[in-house]
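Shown here is one chain on its own, the form predicted on its own, set out as structure tokens.
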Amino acid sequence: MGVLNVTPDSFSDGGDFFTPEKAVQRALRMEAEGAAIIDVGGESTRPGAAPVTEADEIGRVVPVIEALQSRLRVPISIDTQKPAVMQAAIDAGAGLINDVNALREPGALEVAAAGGVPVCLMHMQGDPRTMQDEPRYRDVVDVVKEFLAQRLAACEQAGIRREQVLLDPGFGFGKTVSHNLQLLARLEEFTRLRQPLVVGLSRKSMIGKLLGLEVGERLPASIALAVLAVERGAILVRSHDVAATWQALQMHVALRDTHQEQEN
């Protein structure tokens, strides 16, 4: 899933391609560079951002995904917490929805069902203002698996069907190095809610943190993550170095498919 932020204060490529024509050149190239999804994005949710309105929102996504929509051959997925910029991405022409706040806000679940589009359900520990203060949890996990659990259950009783439903255990949403490390380590156990998993952690803090490096900085780590993610059970992976992480991905792949066909 190639990151497309078209805003001007994201932690890693905030003002790079806030402009339409920017971002429309930057989806094509991730596509041509492996991307199988372009998230576009039209708010930041670092830790500390400040909000957009919907207005604002909407005028930064919606030409761009209209301009992309007959000129890729990937669907687009529109990264947002709020309802009207939903149903207005939908109606551009975006085929999925990514919401950090996992459709929470009022509104968002009967946006999604009635769009028949498929959803990705993240978790977030308050909100991208306070996220960051001193994140607690008895067992990060256990209270990550079952808020998605939760969260799964509300989708369809909504009428959206599980087979339309992604999870992202959201990292670096609220949490600290610690709980980030425990929940990559522990991957696996997400499995068993059954559904496709999504992960973002390219260019994370939790890299800065550990390894002391810069945003512009982190590349190998993001990739080292994305490969340890998938190995782990994702079955999709954000990132803003598509050609680099792709490329790991296919040797991960290739030797994956490998031992499968020795198993065999």
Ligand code: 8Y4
Second form
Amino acid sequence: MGVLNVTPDSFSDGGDFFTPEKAVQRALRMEAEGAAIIDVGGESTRPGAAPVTEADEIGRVVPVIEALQSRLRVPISIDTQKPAVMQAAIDAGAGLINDVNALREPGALEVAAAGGVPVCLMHMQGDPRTMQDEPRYRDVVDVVKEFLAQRLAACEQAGIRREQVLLDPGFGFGKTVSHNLQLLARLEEFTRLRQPLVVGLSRKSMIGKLLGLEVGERLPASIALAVLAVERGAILVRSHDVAATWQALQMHVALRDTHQEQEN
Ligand code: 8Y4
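Rather than the form predicted on its own that you just supplied, could I have the structure of the form predicted together with this ligand?
Complete assembly follows, chain above in first position.
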């Protein structure tokens, strides 16, 4: 899953500004590099990021989705917590909802059910503004698993079929480095929920904290984490660096297929 941020600050390397055409070029490149899904997001979920109004977020993502949907072969996902943005994105051609808030916003379950698109439910403790202030858990793996099982049940009650639900433990969302490491070490436990498992580890601050690296220096560690997650059962990896991540994961797949042949 290739990340396509369409926030005003996200295309600012070199002083140029974001345009739908630049976003399209970036998306087409990620598709050519092996992305299976392009994840379009118009709101920054970084700790302390300024909130975006519904109208602004729609104004950012809809022109990009409209421009993309006829030119991409892979599905477009909409990274949002807002039901109105989900609806506008589905109308523009989005084929998946990626919600870091797991459809807890009032009206979100209904929009997702009526839209008929698959949903990725992510665990987050607290909200992006304060989630990194001393997060605590009884047992982070158990708590996150129980949360995702509850949200899956809420989806089914709202009329979203199980086959349409992906689950994500939400690395970095209200978690310390230790919490993130426990989640990755025990990621296989999430496969017991019997739903496709998604992870986002790309460039995240756990790498910065463990290794003392700035965001732009985190690719090698991000690739290692992607492979470790897929070895433990993840089937979709959200990444800012599609070409490098795809190469690494293809090597994992080649090795896994060799093991399977030995068994058969
Ligand atoms: C540098 C760059 C440092 C980006 C941190 C970040 C996930 C997600 C995000 C995730 C799913 C991010 C939208 C956070 N993370 N969706 N979204 N899973 N499903 N931070 O882990 O990339 S945004």
